[in-house]
Amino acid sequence: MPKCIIDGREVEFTPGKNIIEVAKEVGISIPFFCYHPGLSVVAQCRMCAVEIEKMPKLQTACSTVPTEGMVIKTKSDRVLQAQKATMEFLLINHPLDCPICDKAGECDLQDNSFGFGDAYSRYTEERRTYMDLDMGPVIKKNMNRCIHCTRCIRFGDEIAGIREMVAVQRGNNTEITTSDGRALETDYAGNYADICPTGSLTLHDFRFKKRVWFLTKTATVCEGCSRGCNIDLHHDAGVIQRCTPRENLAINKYWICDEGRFNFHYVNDESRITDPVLVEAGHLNSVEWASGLDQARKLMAGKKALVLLGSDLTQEEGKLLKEFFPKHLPNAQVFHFGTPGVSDSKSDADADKILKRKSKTANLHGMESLGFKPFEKAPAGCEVALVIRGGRAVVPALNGLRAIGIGVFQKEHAKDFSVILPGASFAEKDGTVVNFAGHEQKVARAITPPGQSKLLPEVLMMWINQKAVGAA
């Protein structure tokens, strides 16, 4: 492999990579704003300028590819002076509202100002100001904080496929906006907030909710579709506050759709059933686990059962149930369900040209690999239904069958059930899911199940071992 010299160190590099990426691989950090590895290179913020021997001017590291023997300096006096000048220029109009900005604590402008800027500014003119504007239901814009990196414009054009963000006017009056001031149309609008290096584009959903340094980050997998995008769940005190994409170049690269980003809300929704309930005449009566299990077993005793397993369950849960039914519900007919209109992997396909898939559950392909067949209609003679889901799979019509639910259900589901035993969502358990391409990925537990909700192995263990209520 060819070699170059960076800050006195001999570094091997892959031809074609720019200086920022080559330096990053050996632990040398070069500051930047406009550069993003998933977007085209424009080299307009000038923050990544470095000194290269035999070149009279500083060169932008994002747009320069190293060559054999190239000598690069990232911390010379010329470079440090250029970085200070760039930071002074970028901050001349920036408001001092870090105490109220959602980006505080993870802001590139804060970090680079602290690491490479100067404590003093020569700017004495009046700063430009703009009104905060809604850009649709996902993004709120604060143009006062914008540094014109154009990441948002490039994301819309190159990734989202909608040229909806533009720069209007010139110089100090430049403003980033949508065409004709319309609301954002892309289903990937949340990524605008992710890639914005300042707090200029923020999420309505997270705005003023929580300081980021109070949040714990858990790496897991999105359950929103069969692609299985890699995500981070940010949570505090048992409540998920937001969801962000996690880099995986083989699956979702740097992005996530809005559907997957905001899917977590049902986990802490007030309408979620978190205690065992008996449904009588439309009323939900909370009971102890012993009573709920006892009633569920009585309903199924001696009857021909239909068992529906959500394709939002993990592989481990599927394997456990595959062993459970022959021993404890031998007369049951077992099927998987998940997305209306997508009964099996053959009917699953891309729903757009970016990330979305037609199957709206993460483990359709995994459940099929375990041998479960898709549900189409209840077989003749079934007298009772047992529905087990993780929270994402859409409950099919049961056509009047008395039903027992195990897993994550909302109060709106209660009308179709006689007993509901609360379980754990994807954010509350560990496990494995298999995406449409056969990649096995790990779901990680971020928070504890709320109320009396239990993991599926606990529920099945109680089902097997607990004595009937009132028995000696």
Contents of the next structure:
Amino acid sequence: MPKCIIDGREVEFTPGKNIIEVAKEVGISIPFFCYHPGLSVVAQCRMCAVEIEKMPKLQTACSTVPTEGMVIKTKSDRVLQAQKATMEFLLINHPLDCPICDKAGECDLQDNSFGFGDAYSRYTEERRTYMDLDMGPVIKKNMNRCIHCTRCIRFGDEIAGIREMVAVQRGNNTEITTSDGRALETDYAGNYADICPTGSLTLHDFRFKKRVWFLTKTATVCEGCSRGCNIDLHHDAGVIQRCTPRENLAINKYWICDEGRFNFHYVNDESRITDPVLVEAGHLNSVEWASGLDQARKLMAGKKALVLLGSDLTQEEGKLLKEFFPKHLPNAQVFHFGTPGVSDSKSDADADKILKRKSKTANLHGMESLGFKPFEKAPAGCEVALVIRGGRAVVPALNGLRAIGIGVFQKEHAKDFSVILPGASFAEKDGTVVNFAGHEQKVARAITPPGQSKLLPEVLMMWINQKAVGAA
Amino acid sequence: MQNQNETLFIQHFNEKARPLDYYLKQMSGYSAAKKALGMSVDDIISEVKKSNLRGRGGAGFPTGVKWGFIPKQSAKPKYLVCNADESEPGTFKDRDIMRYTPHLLIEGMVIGAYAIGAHVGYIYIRGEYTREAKLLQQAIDEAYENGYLGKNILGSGFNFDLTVHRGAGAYICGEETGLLNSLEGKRGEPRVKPPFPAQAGAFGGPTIVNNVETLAAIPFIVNKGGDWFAKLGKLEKSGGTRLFGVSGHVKKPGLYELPAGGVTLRQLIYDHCHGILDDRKLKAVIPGGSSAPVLTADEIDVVVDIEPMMKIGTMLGSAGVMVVHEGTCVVRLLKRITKFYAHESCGQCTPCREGCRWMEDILHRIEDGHGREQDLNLLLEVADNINGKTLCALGDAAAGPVTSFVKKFRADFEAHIRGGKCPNA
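Rather than the form predicted on its own that you just supplied, could I have the structure of the form predicted in complex with its partner chain?
The complete assembly is shown below, putting the previous chain first.
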């Protein structure tokens, strides 16, 4: 591999990678705003200026690729002065009110200002101001905080496939906005907030809900479709506050769709059933686990059962159930279910040109690989149904069968069930899911199951171990 | 005084010269194109290299060398683009070429296109030049009718289509990549270089962008040879004649055509332009369009050409010379210049977007009587933080005047700040 010299260190590099990336690999970080590895390079913010021997002017590290023997300085006096100057320029019109800005704590502008800027401002002229804009249900814009990096414009253009963010006016009056001030149309809009290096574009869903430094991040996998996008769940005190994409170049690059991003809301939703309940004449009566289980077993006793397993369950849960049924419910007819119209992996396909898949559960391909068959309709003679699901699989019509549910259910599900035993959502358990391309990925437990909810192995253990009441 | 007959351009600068008929009879029109279409591409480029023709738009890059950058083979179509945006304040030479001798430009473009292997050309013309755009179009129509444009030009088998594209009034579209973006229908914002237009320009194809005066010189070079053209110039590296647009406080402002490197600024102002208006004292000269760093009255014994000007810290640029006499408020002048660049900044890169307006605001304050002692150093530092650190040359264009005015006329600025008003007022 060819070599260049960065800050006096000999560094091997892959030809074609820019200086920012090459330097990053050896732990030298060059500050930047407009550069984003997933977007085209525009060299507009000028923050990444570096000194290169034999070149009279400073060069932007984002738009320059090293060549053999190139001598690059990222911390020379000229570079430090240029960084200081760029920070000053970016801040003269930026409000200096970090304490009331929702981006504080994870703001590139704040971080780079602290790292490379001056503590004092020499600016005494009037600051430029703009009107705020509500860009639809997902994003709120505060243009005063914008530093014109144009990442959002490029994201729309190059990733979301829709040129909805534009620059209007020019020079100092340039405004970054949606065309004609319309609401955003893309269903990947949440990414605009992620890539915005300042508090200019924020999520309606998250802004001013929680200071980011109180949040704990758990790296996990989205359960929204069979893509299995890598995500971080941000939570505090057992409550998930937001979900952001986590880089995985093989699967989702740097992005997630809005459906996946906002999917977590059911986890802490009030309508989630978190106690064992018996449903009687439409009323939900919370009971102890023991009575819930008793009632469930009583209903199942000696009957031919239809068992439906959500393809939102993990591989581990699937394997456990595969062993469980022949032993403990030998009469059961077991199928998997998930997305209406997408019963098996053959009918799963890309749902758009970006990330979304047709299967709206994460583990369709995994459940299939365990040998479970897709559910089409209940075989003749079934007298009772047992539905085990996470939070995503859509419960099919049970045609009046008395039903028992184990897993994540909302109050609206209750009318179709006699007993519901609360289980864990994807955010509350560890496990593995297999995406459409066969990638096995780890789902990680971010929070504890709420209320009386229990993990599936525990539920099954109780089912087996409690004194059987007319067991099959 | 120059002999008008020796000029390439100016002797033809009148309404009579415009029709094709005049061009054919009086200027041996399209004979160069005929000759060139029978020459090898390498021979043409080598003649242009020999001619020492340097870009007349402002950067002064050798035209033949630029043409040589175009790859011979290209998967994408190549383009020849004429930069007729002429938006640098103080510059008004291309306008006369286009309105009086449009066929000279068209012929130059036919030859240039042939030399680089382009079959499509564009003349990107300044939006305000509505009349010139119309006249150019008429000339292009004439050329099409007579077989000088279109298919099989002059029976050579070479095809070339030429389109006039009007700008929408942005200085930044005179920057060649800003121009190309605008031509493509995008925002007129300069692109990151590399890639340079010769590699990937208009619509991604290899593209040469040349100034009007540059292309209009090509027929002379082809007809009379590169050596002949080179000898018209009086300096080693600069061939041909140059059009100087002189404006401001001189007795005879206007367009002058003189041998490249053939006169000093003093000769231009005092001999050719008959001296300063009302015989007042000279205060300052902006020698190459408003972006050129200003010169004081003591600095005008300099040959008006690329290297000599560079040596004393300014530039020849587009050779738009603006003369300023005593009694003019330089603070106000600089504020006006800076306002122009702040207004014309495209806004994509940080130093130019933020810095130009900041400088304008400070200057506005000083002129308004609210200047502070520290403002002058602040101005110099802001200019220095812009200079050389922007994505395109507009930042340098804005910083150069500020740095030079404040350094060279510091006393005037200080008097403004201390007195709270213009001492001349």
